[in-house]
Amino acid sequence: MAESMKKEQPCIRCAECVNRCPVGINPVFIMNTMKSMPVDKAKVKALDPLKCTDCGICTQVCPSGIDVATIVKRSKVIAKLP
């Protein structure tokens, strides 16, 4: 099965987006913020998404194919927010 066709699993905290990450950023914990709801702008900035390059390594390492660099692109919406 292609790697665009695998089916998203549940994250499993294996920390691999955040070890990848050629920022410093932590894509899981922007990620699980985005999914709480009313999200929490204060948190989304404090988490500093702006720093994201888009390189999508995020995405590629994640062994549960969550497409975490799409949730962290509109996490950067988000921390643009007055």
Given for the second form:
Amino acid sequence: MAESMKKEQPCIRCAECVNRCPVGINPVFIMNTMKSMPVDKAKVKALDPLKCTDCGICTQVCPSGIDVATIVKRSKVIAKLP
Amino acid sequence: METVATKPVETQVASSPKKIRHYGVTARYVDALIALAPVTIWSYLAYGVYAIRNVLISVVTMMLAEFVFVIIKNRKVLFAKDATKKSLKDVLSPLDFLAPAISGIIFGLMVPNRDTNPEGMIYFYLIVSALFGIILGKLVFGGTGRNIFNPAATAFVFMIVCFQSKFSGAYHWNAWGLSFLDSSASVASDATALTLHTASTYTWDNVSALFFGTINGAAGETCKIAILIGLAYLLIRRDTDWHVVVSFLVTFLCMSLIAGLFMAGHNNAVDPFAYTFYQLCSGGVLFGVTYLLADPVTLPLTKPSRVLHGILVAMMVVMIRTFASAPEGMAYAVMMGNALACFIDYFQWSSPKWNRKWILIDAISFVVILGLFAWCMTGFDYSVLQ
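Moving on from the form predicted alone, kindly provide the form predicted together with its partner chain as a structure.
Now the full complex is given, and it begins with the chain already shown.
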């Protein structure tokens, strides 16, 4: 709990999450697409977040303390929309 | 029934997934400061207060600009009248001081270490260039982590474009002495290691002088040993990606060797290998690779894209150095590479893992760039070597 309440630092694009993702998706692109308003549904679908297995490695390795896995999980809802 | 002797296995229980990095983004920026320490110390030893003056002015300017930006960005919570009001201490993070300090040190070390005309105006040039770099290179994009251009490279390019003619005086005294620029004629003139284009310049003696920093130039760019210590530290701590460094250096060395071979073909006095290492050690190539190009914020995200990025930036550096009127092209090339990074890394075609498509793209662009450069070298004006 204490770790999740930690203040998030900005993403410095170090690509630790991209290199360590076991299914080969790009969590940074998904995160940036989800943070932009309005969310581009076609782009989220093209980034294929449904491949994600919720392993949570991206959150673990992030030096900025960003909860990437939760953002990818949210993007799955948008990717499932018709 | 046969019994199997079981041997106790030493295991360690830990929760999965395994955490790989145990330090955060603030520690990465502190690492960058540590990597800059050898260069800063050397420039103080060689150039004394002149180098430290440039560094201090640009650091203070960039930090003040970032501080004002943080206040403007958080104005709604800072000046709120109700319970949502936050103090300045809650809003500021260590990155708001570390990031502009690093940019300021890098920019201050790249400034040509010469007298200006008039002398006092150098404060004006430094402050205006640092403000331009930090505001238009970084803050307009939203601050740390969102910039597409490197602030130090932006500030340096602005200064070179606007105030190049103002830096016309003699170099400040290099405490370690001068070697091949040590004649009274060339000290007072504009001669730097990159504008001397005669065949007799490309010797191993001059390469070693460039390597050990016994020449004049920009304060931080002269001593290659200090820069290599910083690069090794960044690579060992994995603060920067080795893909872009290796692909840049390999492409740069191959293209310089091609240029050296062409020059040796037209003028027997040129040693192609000495020419290659002269190009590597002169100017800001190693400094730019370590502190400008390897900044992860402005790089593409994926490994194959980073390799392609290094190849393209190396091509632009060698092209500018060989054919353009500007003697040095590292900062220009880094900025053009930054602008290309989002195109290389577009989500429709970028791939996080190596696949056949990206191996082909990287290999073909490497070969095509070398071929194109060799073709361009047939039109080079070889009379400058005389």
